[in-house]
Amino acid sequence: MLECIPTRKVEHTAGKINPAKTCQPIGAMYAALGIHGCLPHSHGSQGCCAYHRMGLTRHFRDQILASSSSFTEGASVFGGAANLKTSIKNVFKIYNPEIMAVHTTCLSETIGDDIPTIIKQSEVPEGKVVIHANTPSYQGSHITGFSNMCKAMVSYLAESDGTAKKERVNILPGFVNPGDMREIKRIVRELGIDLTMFPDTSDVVDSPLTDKYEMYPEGGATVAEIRDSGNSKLTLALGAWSSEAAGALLQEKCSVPCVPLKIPVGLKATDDLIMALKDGFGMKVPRSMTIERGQVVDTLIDTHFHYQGKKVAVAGDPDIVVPLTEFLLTMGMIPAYVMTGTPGSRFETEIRHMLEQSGIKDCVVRAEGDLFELHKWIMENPVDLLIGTTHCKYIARAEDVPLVRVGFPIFDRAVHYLMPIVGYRGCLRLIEMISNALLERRDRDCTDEDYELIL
């Protein structure tokens, strides 16, 4: 395929070739898994549901359970109301989840199924809940789908009892791995603050293997916890694209103040998270956090000569790429190409502002881009390092550029979803991955005379 990349200059004006994103329902399905006892439900064909389950299963290397309305030719023509009503009845009878989270697909959106009305007309057992999010695949990206399902959690579940707010923070973590969610919870608890995180996929998509099979693992935010989020004192929405809409809705619906922040990837974004908690609850930053931060600064000084001034291309989800670019600038690297597949001009504005503040010029920034464009840019003007998902490995191989895998999906490396890239510990991991990738390339390419034991 990559042999077909033209060597001449190509004006890329229409369509996408190998887009740097996937579709909305996969994000909605992942968010739904962050509710304890939830069975995600795909309102469309079995093929759509299988594709989304496969994508999540390959990334997390764990079984991902979801049901489907199983559209056939009849439903495609006359609508899927009967399929969804039957599905809701059968799912509660056979699989007995606490909650079903329905997301739509291209087909059901094109037909125009009225999901709220269908849910009202369905047989939902007492004490059980059905929520839904509209997730047409031909708009937005998997991040949009994740955001829409988070909004649905607030819209359907969050309540305020009108009493004084509880000394507790709601954390909307954004589309990150369960290892990242676990690390964010550790940081908040280290400051001595009670929290509710939703969605929370830790101990769900990375559940331990025990002697007893549990269809619904112990992890995830319970329905009761999400309902009570309307009584919290503060919400931190991590990630403008994945969490801000849900945080804003919670503020509007339940008067819980929302502070939008970046996902805490890198030194500054982690500082911002800790300072927001300190300011919101009047807590003193514990010495343990000061020590962790100091270790990151010390490591940057010890290793800067490995990556200082190196040109890097970054591609991935906007909520990861924005703080990651900020951290690369902190490291003294030069982001030559910065791309996301998710649409939205805000991405380009934020990245360009960062680059201008750092005095970096002649960088290419693109929202709603594709990997064809990224490959062309690297062919024309090579970089020292590529950071992105598994899909970038073909560009890395074709152009002989070292690749650091960050983001979703990662299909070809083990354990990554358990290892955080957020917080100060995440900074150390990013420094390790970037430094080692460049050092390995140096060892491979250097002459015998320059092949050193100590670097």
Contents of the next structure:
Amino acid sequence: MLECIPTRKVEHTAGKINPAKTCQPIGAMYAALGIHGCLPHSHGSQGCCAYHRMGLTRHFRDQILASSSSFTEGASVFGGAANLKTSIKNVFKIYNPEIMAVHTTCLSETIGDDIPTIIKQSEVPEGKVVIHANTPSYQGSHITGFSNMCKAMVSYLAESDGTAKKERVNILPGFVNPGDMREIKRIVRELGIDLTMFPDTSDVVDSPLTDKYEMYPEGGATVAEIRDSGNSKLTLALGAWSSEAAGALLQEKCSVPCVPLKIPVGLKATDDLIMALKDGFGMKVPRSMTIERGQVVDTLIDTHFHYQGKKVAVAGDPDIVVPLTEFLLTMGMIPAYVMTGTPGSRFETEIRHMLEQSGIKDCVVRAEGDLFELHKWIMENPVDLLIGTTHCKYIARAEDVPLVRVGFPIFDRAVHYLMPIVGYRGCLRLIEMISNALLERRDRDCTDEDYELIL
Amino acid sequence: MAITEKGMEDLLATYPDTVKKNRKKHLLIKNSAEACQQIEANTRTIPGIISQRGCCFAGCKGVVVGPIKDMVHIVHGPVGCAYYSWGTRRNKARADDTTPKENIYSTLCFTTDMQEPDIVFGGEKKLSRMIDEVVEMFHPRAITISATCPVGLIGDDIGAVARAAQERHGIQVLAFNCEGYKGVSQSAGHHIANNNIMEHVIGKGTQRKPGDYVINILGEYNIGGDGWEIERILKDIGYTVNGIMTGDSSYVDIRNLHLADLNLVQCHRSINYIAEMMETKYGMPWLKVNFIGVDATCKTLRELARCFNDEALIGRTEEVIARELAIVEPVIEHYRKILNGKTAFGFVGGSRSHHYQHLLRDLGMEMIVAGYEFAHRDDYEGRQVIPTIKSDADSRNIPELHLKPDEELYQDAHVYLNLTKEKFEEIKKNVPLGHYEGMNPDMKDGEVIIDDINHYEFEELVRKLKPDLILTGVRDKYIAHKLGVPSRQLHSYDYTGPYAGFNGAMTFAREVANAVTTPAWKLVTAPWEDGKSKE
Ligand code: SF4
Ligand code: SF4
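Moving from the form predicted on its own, what structure would you give for the form predicted together with its partner chain?
Below is the entire complex, every chain and molecule, led by the chain shown above.
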């Protein structure tokens, strides 16, 4: 596989080969699906919308509905105002969502369509809402798009009625799977705290098969809930890249204090989430949580020799890779390459800081990298394990490295989006996946006399 | 179950008036009593309608150009378009006599990943630099550049960049101005790709593959290995496959396409331009084929043999058919017992909605609603309507290549097939040489033909007609499931395949039977719910 990849050192400065990120609108579309009864709308050519629906559909194996302004050459020259107005009218008449969440594409951005003005001039039925986010694909990544749509939810919807804040926490979950969102909600409820999570794609993009078809499944934060988020006592913004901007805006707009945290992947990040809630609400952490946590520590002690000291390469979105790297360090593994496709020097600073604290040198850390680069590094200096998305599978095969699939997108395995990697239970799942990948490899590669019953 | 004109009216009643007026023209209930039922196709999608369609870029780079395995395909634009067209169409490729492994780039994705400054100040320099680096790194035989939406708008001249790079590196660099907003669907991109390849690649080589009955297969993308199955059968009969466009195909082979005796056209929509242009320029005849379905494959093989009018070839064709049928028929018979009488919907991009009707009929099934995402009227009604299709602003934007017969290479069609002119004309009366009759004639009265179906119509038709199976793309697959109907993807075959030829028919039969009978369908309703579980 990949015999074409040069073995010598090469100059790679322009563009990306095997990118480790994609464009903003797909993130905005995903976030919008986390509002109940929402139809995301792509303001641009229909091709983008088709591609974004396809990408999300393949990852979640579920229906992903979104409409498009279907630009033609004329719209590209004269602007897409007419297309958006027609879209808004048709969407409410034919598909009747509660809310439409418009995002732009590189086409409408390059043209410079003024979306808020167009929305104001459109016929929006009584009681229905249209929000928008600018998502130029030539900035940031899909994570930026997710963040921008979360911000739009706050700027269009969140309100504070000026009365005393409610004993409730807002959770901005970041770009994670519905299974993760569900697990975060479970933890918060287990602590006895009332919450509003937005966006919340659980029961939307992993909706059940029943005998009744719902174009808009049960899940998602309702418009009313997002409105009322301005009256909550606290916001936890999980993930610097995907949630912090929305959290900060909510603080500014409605005076809800925002605590930025990592997405709770790994033991420490989960501890941080629980401590932040304890600090905010002063509740006693229930015994059940202590048990869950203790099971993770127990497992780490029991299984450390499966993975400790192994060299690992990690690639993915920054909000996942940062806490995941932290957890790999907790596990005693040695990150050799840590890479994200999303730009931003903060990534490199945070990872370097963690590595330093663990005394790890010789790790290559890179933001705005691509998988070709990662492949070249691994060719030069191999690793024992690769953790990343589906696109890493080519490297895994070419270099014969086991791959643990984590993150977005995963196109070649099922069920993953239902199974959390967050919280203490998520820790157990990560330990299991990583241990199993390494042990399978050991079983595969060893001689007959070394093939053992018990490991 | 069938739908009446009245039922169709009711369905459309929800639409705002302008939408209703528009959509009405894209829907037909087949009625053979009406002389020529006309359908509207290849016109704009209505803004706000949840369509299945993609863009011009997807048709050009995604469908036609992307699968060429020994070229590096650079997408000039922000990262997304390249990312989504990376490995998502299952065009299988492998090394062969003319292309070693080192020259295959199929699993790589190249994008200039334009950033804001590139949009503001232009991205030509970055593109040039990327080409230089790619040449240095990979030494490809040739390179393509595909433009995405913003490129045309900011005025990057990818043609000039390509010409300069070609000078610098001494390899061909092709520029495709396939910005997503051009035309009304992927179809515009097919046309742009066809033109460019015709103008700059086909005819540049001098190597005809050695062997008899040398043919090209056009519009076969080797999804799930379809092309390999077709090649297996053709080679057994004695044909030499000179080149395939563009499944498992190589730049070096495409240069030699003009040296074959006959073009076979599998997907009419995406490739008919090249077949037609090669006919004009070189005189090479083309035959519409269909390798989907057991009966259809036999029919195609027989028609193909007749084109060469060679008794030995005809005899060998019958031998291979008999040999294959002995294996296939019992298997098909087994699955027919499970599937007989069941109905299906089929919505796929181009020719597949037609082709699969044959395979379903082998299994005793009927496609009662069929439609295309980006077809033209000729794909529905037959090529005879082409002169009557009105061009509009969107289609006029796609340049036509006006070719003349090549002074050196043009030969009359009958010469290619080694026939007298009279014999050629006689054969032409009975086989689809240079003609495609479209999907509509194959449909039965009362069945529904639908162009550019959208989510609302999809949902309503499923509720009304309750099909047993939906053959569609990934975006609709899971909607079908939620509506309680099994589905198979006809773009990717749900990662099995091949579905073409004899082996493919058996695979398809098994997969469809599994989809319909998978035990979970009986468990949809929880035991504590009222009502009956749907079976
Ligand atoms: S419509 Fe434009 S931006 Fe969208 S996928 Fe197609 S080329 Fe890319
Ligand atoms: S990069 Fe731009 S054109 Fe391409 S899919 Fe994304 S938004 Fe569309």
